[in-house]
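Just one chain is shown here, as structure tokens, and it is the form predicted together with the partner chain.
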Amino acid sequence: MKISTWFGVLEMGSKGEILASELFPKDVRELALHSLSLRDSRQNLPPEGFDLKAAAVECRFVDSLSEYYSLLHEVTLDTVKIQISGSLTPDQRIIQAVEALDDINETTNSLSERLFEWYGGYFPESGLNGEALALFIVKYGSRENVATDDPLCLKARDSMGAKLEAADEMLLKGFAESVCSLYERRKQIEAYIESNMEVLAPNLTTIAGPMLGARLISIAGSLEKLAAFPSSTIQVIGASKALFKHLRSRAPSPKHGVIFSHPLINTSPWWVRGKVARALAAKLSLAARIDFYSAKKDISLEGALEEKIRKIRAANPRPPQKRQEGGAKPQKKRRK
């Protein structure tokens, strides 16, 4: 009987004695690579209760138990390090980017609000907010500096805002610069997601768009998991926050997850949205599977979905009539 161990292959006799052994070189990296290759092979497994360390000493792989343990310690550590460095797959990188984007959005929004409040004391009539406001402040600082050809020039001159002192102006400009760079970073991350989604998941990207596609992968945890979800799950993922809120506070129960932001759904009349969402989820699920297993673009996918949606809309041109006759299920109000 042959037995594979982390230190070599042993040929065992019928009474458990070692007849022959083919030992691996005592090199940590090599042993780690061997160990990795044994993980998935179900062949030559040691029998239940087999004493590896005794065998290693017996066949002279090591001279002592302490040598056995210290080498095994090095090898298991190295094996794990190899596995970890391989675990940052392309989908995991995209997930990090999606999460970074969420953080940046949150930070940018709150800093933008702060800037709006702050600068509002000096030029409340600007009518600007967000990135436009931040850019304006970086450019001019005090409203006294607004160029005469700027459309805001008159408003700036007649503003009821306070005079912006030099020290405050410096602070505000610096703050606005930070906000601007966050907007920059956001664009950069979005571009990263777009180009990488096109490579990782071309079909999902076609059907969902890169951002929604990336978000689906992020919520699922990996492309593999997304590909394993039934389409009914894809239809509601991302709704879990709404679901908890619903359970806690009697908020309306969620009917759609993140896929609700898809243009095919939010441009459809409300009475077909459920049907459209189902059709879309089915195609997303198919797309994720193709991407996970082959990553080849299937050009028929998009056309098939559009055709399906066209049929749904054609078959349901008008909102459903409430049925009055007895026997029919009382229709719950659909829209909140």
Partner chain sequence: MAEIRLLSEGIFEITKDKRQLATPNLDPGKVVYGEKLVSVEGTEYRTWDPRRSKLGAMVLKKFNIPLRKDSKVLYLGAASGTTVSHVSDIVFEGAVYSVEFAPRSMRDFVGLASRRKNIFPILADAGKPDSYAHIVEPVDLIFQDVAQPNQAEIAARNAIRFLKRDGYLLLSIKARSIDTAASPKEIFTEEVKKLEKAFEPGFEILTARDLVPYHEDHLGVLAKLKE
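To test you: the structure above is the form predicted together with the partner chain. What is the structure of the form predicted alone?
Next up is only this chain, free of partner chains and other molecules.
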């Protein structure tokens, strides 16, 4: 009887003795890979109660029990490393990129606001903020260095701001360079998400766009979980606070979550946004399922969605009229 172990294949006799052995090299990575394949196949496994460590010593794979446990420890650690490295699927990489983008946006907004307030004391008339202000500071520093052909030259010359000392200018330029690097990193992450979403979820990208599609996957936890969601869940995904408030009290139920950023919803009249959100969520659910189970692009989804939205808008050209209150209460007769 043959028995497959993590260190080799053993030929066992009828009384449990080892007749022959085919031992593997003492390479930790090869042993780890063999252990994983053995776990997946589950063929010729040792019977219950079989003493692996004694068999390893008997067939001279190791010279002692301490060597056996030391090598087994290394193989186990390497096996876990292989499993962890293989668990980072494409959709998990997208999720990490989305979360990194959120962190960068939060940090960039805070630093840009600080830079705006700081430099505003020296050049309040600039009218710049965000990345434009950071690039301006990196280029010129003090307003006295603004070139004559720059549109802000006259404002810089007549500015009522304080004078920027050399030490402060160096510090501000270094701060602005850090802000510019964050803006550049954000562009790189956005480009990474867009390119990878085209491969991972082409249908979802077509319907929702790469950034919204990636955010839906991030909130759901994976493309598989998003594909399992009903359209009603996708419609309100990201609106958990409003949904729980509706469940706890008499607050109105949310009509949309993060999908509100989709142009089909935020450009629609307010009285049809709920219907448009339901139609969009239905197509998003279908697109996610096609992407997960077949990964083939369906070019008919986008056209079907546009036709559905056109019918919704045509059927509801004007806002609904408010319900008229019941007739006026009859006046009581006055007593004579």
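Think of the rigid core as the biggest set of C-alphas that the two forms share within 1.5 Å after superposition. Keep in mind that what you see is a predicted model, and the values were worked out from it rather than measured. Numbering follows the first chain given and starts at 1.
S.K.: Could you tell me whether the Cα atom of residue 46 shifts by at least 2 Å between the two forms after core superposition?
M.R.: Yes, the C-alpha position differs by at least 2 Å between the two forms.
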